[in-house]
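A lone chain, given as structure tokens: the form predicted on its own.
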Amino acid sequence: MNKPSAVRSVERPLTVEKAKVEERIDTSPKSVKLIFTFIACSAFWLVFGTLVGEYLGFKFVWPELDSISWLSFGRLRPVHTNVVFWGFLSQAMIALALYVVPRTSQRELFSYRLGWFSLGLMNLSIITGVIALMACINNGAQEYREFIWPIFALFAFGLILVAYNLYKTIADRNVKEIYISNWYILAACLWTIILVLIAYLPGYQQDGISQTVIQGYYMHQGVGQWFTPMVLGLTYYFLPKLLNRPIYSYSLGVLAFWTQMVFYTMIGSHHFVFSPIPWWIQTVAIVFSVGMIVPVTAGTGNFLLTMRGKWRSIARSYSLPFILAGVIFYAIVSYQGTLEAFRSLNKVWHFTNFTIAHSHMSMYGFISFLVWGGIYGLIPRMTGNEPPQFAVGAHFWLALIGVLVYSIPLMIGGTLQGLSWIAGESFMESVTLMTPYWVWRAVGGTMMFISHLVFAYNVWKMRPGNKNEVVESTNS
């Protein structure tokens, strides 16, 4: 006779059983098709972009891996960053916004045709951009704006159409108030259009210093005025919706919105502390970086207080653990960014691998986890098809452990790297010092990449029009 396990029993299962998604959203087939296609494209670009990143991670461990010019680090690195930014995250966020804005405005999307046209333009931009970068046709060493202007103009035009589509939907809303999510989403679209114009307009950034100032402004605002407000706006919808309770404080949301707009616009130059740009510009960036404590504390506090007392619901949900992890990363990386702006710490950490860890915790731990939470919260309710519970759990834990295994060693190694430079040791000694930390980077990156394959599988399982839907339709 088998004895019951003391570790795993009916009373104490190995994993918390997830609650089935019983709610089915009444959404038009046009909306489901457009939103799911955006999500499917974003999943493809996630796998492709991080496959490139995985290969680059191996190159740190085995520098002689290849001698093919198209696969050189200098060409592949911008492919990785641009594909993940514009292919994965941007299209995933737009997909969720195409649901949230009409839903909170209580009307259909203004134009599905414009939505499809935007999707085509954005993907055409990324495909041609990848080919151009690998062929060494680029915009120079301008981080995150390596696509040449005719190629990125396609993406920008697609974004303009998205902004117009969302604006018209909000303008023709059937409710009096504009929900806080739509403030963030529309502001993100408008700010990014302006940002792209500033980044690509010719004639005023010909010399090295002005180009550096614009570069600092552009690359930080890309995070702070596009990804951050967009994903926070989405969270202001999905978190209370999935918890079935209102957001803790609407006023805190408004405070976070306006202080984000004020403080984030001037902090880009903290990437160039001790550079030849004017000292006062660096100081302004540091002061405004400290000011970012206000919106981050207001936003994080608002989300955590909304979750208060609902921990069991979070444990039994597919999507809420992703949102909880994303909110915690939001607080950690934002406060970390403020610390990095101080001259005393910037002296140690800047230009080291610490910055690589910080950027991955931001774009992955914060932005990506909140996006995944929204996708798992929305798509099963739109299509009626849930992903396998084990696969969602595998995605979550591989991604979470992977980003920690990736980032923590790089933060330790980056700190030692900076201290070695301050001590006057040679650059090659710092390279040797980093070798074991780059091994952990490759291990963590591999776990993250495997989680993306699982996510792509889950997206396939959630697709509309499978046999369950057919059966339901036949019975009705």
Contents of the next structure:
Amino acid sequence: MNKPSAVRSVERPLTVEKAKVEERIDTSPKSVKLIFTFIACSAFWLVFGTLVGEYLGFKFVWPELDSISWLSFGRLRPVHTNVVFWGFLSQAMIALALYVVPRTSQRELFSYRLGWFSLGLMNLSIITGVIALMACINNGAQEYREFIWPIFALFAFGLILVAYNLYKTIADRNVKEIYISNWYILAACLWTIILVLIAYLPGYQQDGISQTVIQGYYMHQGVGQWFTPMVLGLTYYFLPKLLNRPIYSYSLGVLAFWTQMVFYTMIGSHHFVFSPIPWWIQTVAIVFSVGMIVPVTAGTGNFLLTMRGKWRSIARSYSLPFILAGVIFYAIVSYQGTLEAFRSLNKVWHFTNFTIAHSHMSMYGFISFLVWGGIYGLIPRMTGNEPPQFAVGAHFWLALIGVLVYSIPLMIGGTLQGLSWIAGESFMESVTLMTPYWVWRAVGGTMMFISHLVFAYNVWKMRPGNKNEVVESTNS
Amino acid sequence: MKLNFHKNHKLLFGVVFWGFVFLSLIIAVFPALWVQQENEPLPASEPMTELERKGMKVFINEGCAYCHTQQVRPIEMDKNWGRPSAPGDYARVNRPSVWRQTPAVLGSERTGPDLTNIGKRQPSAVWHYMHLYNPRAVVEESIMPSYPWLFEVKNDPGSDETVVSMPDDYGSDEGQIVATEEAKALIAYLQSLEQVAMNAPATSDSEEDTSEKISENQQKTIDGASIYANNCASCHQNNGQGVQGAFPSLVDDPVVIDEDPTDHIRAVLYGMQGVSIKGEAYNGIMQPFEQTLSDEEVAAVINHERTNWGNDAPTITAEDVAEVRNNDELNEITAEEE
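Having gone through the form predicted on its own, I am curious about the other one (the form predicted in complex with its partner chain); can you provide its structure?
What follows is the entire complex, opening with the chain shown before.
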């Protein structure tokens, strides 16, 4: 158990000691191997994808950084977004889901072979996709579906295998009830499969604005019907587990689930407010954006009420602070998203750097932090190897301060950009006024990138089959 | 028990799956089909040429759409980009091949200016080539990437090739800069971007808009410096010095400092092409501002040019501009010259 405080004062460590992992989960080596490989791939894509992002951030400050066609801004930007979406976050979430679904169904994963298959397909898709994008082959610059269909089909097929694997596991569960995490996780897989099919199939989406209608539907839900429900499902497992207390309200989770499905599906076109797509679609999107207050309040309220009075445990853990930060970011970005949809505020913020701040606060502050919380909560318990506590702390603080230094200046700068346009100043005014905010963005981005190197190191330290078996035996 | 979401996985995931399919049909697939049925190019628009279509591909392949919108919103702040965009404006944008989807030209961010009307705002190919080779040669503060890979450096280019003459600091020591086919296509596409007239204005909240417009127009004062920055500075530069060899300087320019403002007004109203100033020939095109600027605005921008950067010529009024605009004789002469 915990060491007496006397030890700490003698050693005078640099940081406050966090609680050690006390239990070792009993899972099959097959499962450990598959899940850890997913995490390792995901960590690789995180470092690669954010290295690209970091480089792009520098280009705003030094546009003449290079003049190599393959490294130009227009080609690398989709590399950054697609790699962090499909490489880093998707694979990390799937890794955690491959643990949570069997565990809450109280059985083994349906098929490890299928799991390895989907891992291979997804990574193949991302590698070829990155090369294609840098070679100027893209899917019409449609955001987040820049991979042309033969390449994205590999990813989609991998996703279908994941969904089938998880469905079979749930269908053959050894408990009566389907735990709420599994609702979210499998629903995210099913929704994303439909979404990708609709986004890529030809026929109804044809010229000009017809294509834009589908893009509004896709680009928003690529985020909100995949990452959001998936990561919420994982949090419904990890938060109660790590706190050792049941979720505050199961029913709130169910309410948030159904409202997420109905409301979120309708709001994609709020990315095209004031555009020439049919006005009624835009209005529907705005109305349901307000409706999103329901699932968001239910979800974050539920998590925060689960944490109430347990702040000491959170402070003593190295995984829970990530989850706390993620939940807070979830609330902030979601309410912010609702505000951005209103026509009056959309005028100021649309087309500006405010959007970039918003997307990083959601994909990073919200999704990535919850994923990291899950990884630090699970992997040491699976492998018996803990990462150095100082390194986890460094990861947490660099990432958290980094994303704030990144996004707050961009929010301020983006607002000033919008106001400059409204005031009718010359366009170049709105470019030059951004310079200091872009410098801050590069500073924040650098902190975030360093934290990812630390994370990759921590993943290496947590790898299975390392020493540290001793720790486990003394604890249990 | 049977109809229990918590215990019946077939029911739960069946509803999740088919419910989402149903919602997707309502909000995405059916509207897309319906919009496609109404897809009709504006009557005044012309089909893209093969070269322009090729240029659109270069535009999309290089990811230009990540920083440049082609979408004018029906709100006051977008007015200087053109009239509000209509669905018909995009009717000719279609799927280039079976491998790729209809390109997303509407864009989502304005790191650079909107390009809906770039063909009208900046008709000069000379400017576009220089800007593409190195944007900072013509727009000092630009953060746009350079695209040297769309050009070749040759020692003696053939007479049919497009040679781009860059100012000393930006050119190449190894030879002359020649535009590739891709660059030519891209520029042709950019020059083709120009809004055509609509039959009926299609603002959905036109009522709210007009009232807003009136109130904002009353507040807005006409400012020569900002008109200059928006319309003139990309060629003549903020300091009026122009770009050596490409765009004439306005400082001490004989027309600009002339006591008689007629030629100055005519240049702004009707544009010019292929002129020789102080012994140096300029090949670029200056576009006419007859349609886009009012008499008051023309007067303001001319006065800005006449009283800045060391220029000290008598200022003019809107009436002077109106006089030139309404003088058929002067207009005829211009027509002949062109």
